[in-house]
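One chain comes next, on its own, written as structure tokens: the form predicted on its own.
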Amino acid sequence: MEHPSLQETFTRVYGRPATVVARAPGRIEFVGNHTDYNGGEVLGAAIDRFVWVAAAENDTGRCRFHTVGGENVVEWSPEIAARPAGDEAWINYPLGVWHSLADFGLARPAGFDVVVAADLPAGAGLSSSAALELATALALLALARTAIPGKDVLAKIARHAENRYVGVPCGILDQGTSAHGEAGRLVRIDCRGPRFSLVPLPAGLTLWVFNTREKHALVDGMYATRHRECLEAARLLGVELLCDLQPGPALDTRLAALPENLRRRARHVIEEHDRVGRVVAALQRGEIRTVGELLFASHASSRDLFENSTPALDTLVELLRTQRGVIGARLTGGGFGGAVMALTDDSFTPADAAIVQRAYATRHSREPEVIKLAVADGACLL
């Protein structure tokens, strides 16, 4: 399905109809917090929530880029060597998507034209990036009549443009969960390969999102200054990443000699990484109470250890612990503002939502967005 007003903004803006539509969803991190880039597992969903990019060729050389509802093309040109900055920074993803696939010995069109549509809220921690990078992917190399590449190598693409163009130094978590998405399961990736496979959710459990409205702002400087302290803490560690490592008494003896703050993060990877095996462990026995536990482990381990929640976020988590039907919660995505996850059965309703979004209004003066989810198929052509 495609967005409602996407080929109609396509024709008014440019004169005639796109070629090519392609759509990529966003992604919940289930569980594995900060995992991904020090080489351990991940357990993620695609969810039902997109990016929608429209795309066609034209003759002038240059790349076009507007959005659905927005008010200006940004026009951009291989001659310009500087970055788009400011309001036009976010054609930085597409763009790195472009420089991508040259990097990574693919076709691609000179020249294009795109319209980007989306219903899934920027900034809330469910990658809107990494969608707009794997259907942007996609679109290109459509218009550039090449043959798709399979969906490991779509995230790799889209993991290199946001690592070298944009400048976040992200784990293949979110690239991974958008391309191998499937529905009614979770996407597991082993991040030393990367390896994918897939686990199924059990009937009956539903995903939730609470969006804070705090804007979660990556490339601001916290998300890297956490992958700076990761990689020391493991240089001292004397591993190559902290996954490397298991909780135990020995790892307490290593840890024990680390600054505090290092050691905070450390001890929060190694055990969430522990997490992450123990909870698709326990949804292969049907043990939905214990995946509830370890959620909520998860987020006590962000807000503590790696200090990447922020009060809003604790907030959630606090008031959702105490609702009927909630298994459990945890903040999604990078922290530092952006949304928590609740895992539900079909005894929460959407008036138990808007008790938590009351109660948060009480603390915070504005209500958390809710928005409720299933679990989707992953990027594709339409």
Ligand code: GLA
The other form holds:
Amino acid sequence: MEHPSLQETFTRVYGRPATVVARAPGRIEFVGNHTDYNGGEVLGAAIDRFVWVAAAENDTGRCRFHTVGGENVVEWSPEIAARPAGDEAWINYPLGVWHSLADFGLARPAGFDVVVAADLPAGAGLSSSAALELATALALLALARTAIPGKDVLAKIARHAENRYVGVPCGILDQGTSAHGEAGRLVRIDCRGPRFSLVPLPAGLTLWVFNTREKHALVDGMYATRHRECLEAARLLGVELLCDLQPGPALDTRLAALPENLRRRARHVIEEHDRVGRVVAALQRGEIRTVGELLFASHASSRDLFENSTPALDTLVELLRTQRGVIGARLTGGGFGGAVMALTDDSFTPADAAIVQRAYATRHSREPEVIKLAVADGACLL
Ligand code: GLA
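Same protein, different state: after the form predicted on its own, show the form predicted together with this ligand.
The next block holds the full complex; its first chain is the one shown before.
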């Protein structure tokens, strides 16, 4: 499915039609909070909210960027060393991909024009940035007439763009899920490889997102701080990455030697990694109540041990817990704001979601945005 006004916008802005269109989905993190860059497992799902990129080559050696609904065209020469900033900072994602393609030895166009469209809210923790990276990678490869590499490589190119050129030390969850997603299936990632596999979501279950629309002002800094704390805890424990360790009595003894904050971070990551395996086993056995308990336990661990929840996210999880039809709920993604995901059975309706919205609004300033999701296919050229 194409975005309704993408082509028309491209032709209006650049005076000729786009020659390629790519689309990539956002994702939810089903379970596995901050396990990815710690060498653990994570379970994500591509969602039916997307970023589209329409593109065509130009012969100026420069690149131009525009968004559907936006006012300006941002023009940039990719060879300029400085990073775009302020209102133009978002073009670091597609520019980063352009650089990343060369780092992976792949051909790319010298100059190109781009229009981006999205029906994925930015800042909700649903990975609009990874979707933009993947859709850009596919579009630029198609413009350069380069054979499209496998999904593993696409995910690595996109993650490299974010780590190296945007400067966020994220793991492979977002890009891996957006690349490997399949309708009706969760993407299981063993982040050490990384190795990807698919786990069917049993019939009769639905995913919802409750977006607080709050973004912690320091969110990127907090993510980097947690990343550093985890690496430091691993160093003090004498392992390369935290998920080299298993939960159990021996772990408790080893953790006792760590400073209090690092002990909490390490315990969260190691137990959360273990929880991912337990969620997969419960899904495969059809033990849906157990899945729900593990999702709530994941949230409690993020809140109390990893300390990346907020009062708004906690309120949503608390309200959802008491609603009929809700199986489990937890913060999804980096945390420090963003959204909660809920897994429900088919008895949970938009009217039930509205009850949660109204109850939330009595405690916080405004209603959360509610999105009912379907689990969708991954990034592709259209
Ligand atoms: C963000 C990052 C991911 C992952 C999650 C937390 O979404 O981009 O790589 O670390 O946070 O699990």
